[in-house]
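One chain follows as structure tokens, the form predicted on its own.
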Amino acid sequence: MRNTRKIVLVGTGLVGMSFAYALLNQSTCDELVLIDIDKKRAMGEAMDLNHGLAFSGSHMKIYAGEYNDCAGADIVAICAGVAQKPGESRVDLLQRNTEVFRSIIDPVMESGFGGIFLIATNPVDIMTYVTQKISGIDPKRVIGTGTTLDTARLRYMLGDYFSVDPRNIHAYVMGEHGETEFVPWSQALLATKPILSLCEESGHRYCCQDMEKISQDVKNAAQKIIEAKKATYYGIGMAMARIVRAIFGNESSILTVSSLLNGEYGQNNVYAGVPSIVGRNGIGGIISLSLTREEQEKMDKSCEFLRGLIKDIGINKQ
């Protein structure tokens, strides 16, 4: 990578522009594109951004830009994508958003772009997928947000329930970010004691039964966000923002990014979010935790519907 941390931003909606507030804010990178189909909003966003430098500690360059300008990025960051329509099957929509995806890739491929992709637009672990299949890069530089912001706020409920700082519990939300995402609990830890044996020790202080409920919230907790406010956008502009800064700093960082699964957990060809090592060249590797048999098959369930849907849009057949 060059001394200049270059991103393009695909998409100014509220995931992109909470993600480039983010960017602005940590003085994350030193020069932001944003790129939109509304060439007008790109401009828009891009001079409201940089009226707030001067009130941040970063020197950034911010400017609305074209395709071209992804030649020497490190990082393209895919936010645009098109909204369900009422009565669209889940599958119409993946067909469209899949050509809208390869209305940018083709481009930005074109330009002779070399960096990471990472891709915010759901499903994210399709999308990621389809990132890889139309630019044709290695699996390790398409990287999806997957389930950063799922194992964020199980930290987040873990660390209120257990009266604890949420940086000091361990615990991963994986597979599919949706509805077959699921906590290994035999995995979470506080400290390094494991919150299973935590609750059975407790004297009915803390109980495993919460730690169900608990899973449930953070599953359903984009959908609680959306009826309040219709649209989920703060949390995930963070997640990108870190993703980012393991990136930047080769931090070789533990995050349940959506990356492409080849023989872990025992699944092959498959999008998902697993705790994986993020760093300058992308995915570094991938930790495979010791699930349970319930747990894999949860994982198992996660990854077959996947594939489903993969199957459905036909997307390797292209």
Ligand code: NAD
The other form holds:
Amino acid sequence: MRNTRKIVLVGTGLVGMSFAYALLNQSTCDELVLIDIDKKRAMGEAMDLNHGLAFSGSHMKIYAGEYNDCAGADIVAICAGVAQKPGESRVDLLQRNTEVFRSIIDPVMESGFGGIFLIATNPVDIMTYVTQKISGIDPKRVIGTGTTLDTARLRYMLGDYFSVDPRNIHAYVMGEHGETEFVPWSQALLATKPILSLCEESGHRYCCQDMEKISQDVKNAAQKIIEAKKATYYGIGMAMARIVRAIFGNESSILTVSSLLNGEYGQNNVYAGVPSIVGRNGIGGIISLSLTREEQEKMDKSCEFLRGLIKDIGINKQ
Ligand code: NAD
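With the form predicted on its own in hand, show me what the form predicted in complex with the ligand looks like.
So here's everything in the complex, that chain up top.
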């Protein structure tokens, strides 16, 4: 392994730059290349970040670059995307974003890139699948942010509800990053105590109905933030920086990134948010939780929905 940690970020909008800002503040890499279709924007962002370097403990080399800079990169992170036009269907938007991804991934691969793709563009599970299909690289090296942010939101809300440090909450949001995502409550723990048992034994202090409300609040969080400030970006930027730390540190950390399922949870040919082992080579494995029958049905429904979208955009036929 080389001793410089190099990241190329494609898409220097709100999400991309929140990620870049988190990388700078956490000294997560040594070299950061910014690429955007709007070259002037990427240049301005590089200047702005560089002017903060003196106040950080970091010695990062930051510059606006080109796709041939991907050659020696460890990670190419994609946060580029186009917004939905009025009257445009979800599938039309998906097809347009697929074309955007083709215009990015082809030159990345032509550069000789041999690292890991990290995808944040929505719908993230589909765009991660598209990235793997277009690039043709080992699926273990194509990672989507999946439900990492949703899981962070869940742990934050549960920590608040039970008045404990969210780091002592072990619970996941799984499936699609979107409407069909779900929380397998049978697998949720506070320290090593099952949360459902805690609710049942608490004498009405805590209750299972509140857990359902929390999973709804997690699902609606993005919409609520968008209503208030038009977009969400800090949380996802921090989630991406966390995934990058797991990769560079070869941590084998368990994160609910979007991984390609190959028989796990009875699913195939779909990327979805599942607890995955993340390290230097990307996805080192997937943890198969013991879901209840009801939870497994939710997983089936979520993956079915994602496979339907993949079929609609026809990426497999190209
Ligand atoms: P934004 O509009 O601020 O930024 C998008 C950037 O992509 C722009 O700078 C644009 O110039 C660039 N771009 C467009 N086409 C390009 C191309 N062909 N090549 C290179 N760059 C191109 O949007 P944003 O708020 O930063 O959001 C980016 C994406 O992240 C969206 O798809 C959004 O839905 C998604 N997102 C994901 C999560 C998650 O949990 N995964 C959370 C929040 C947002």
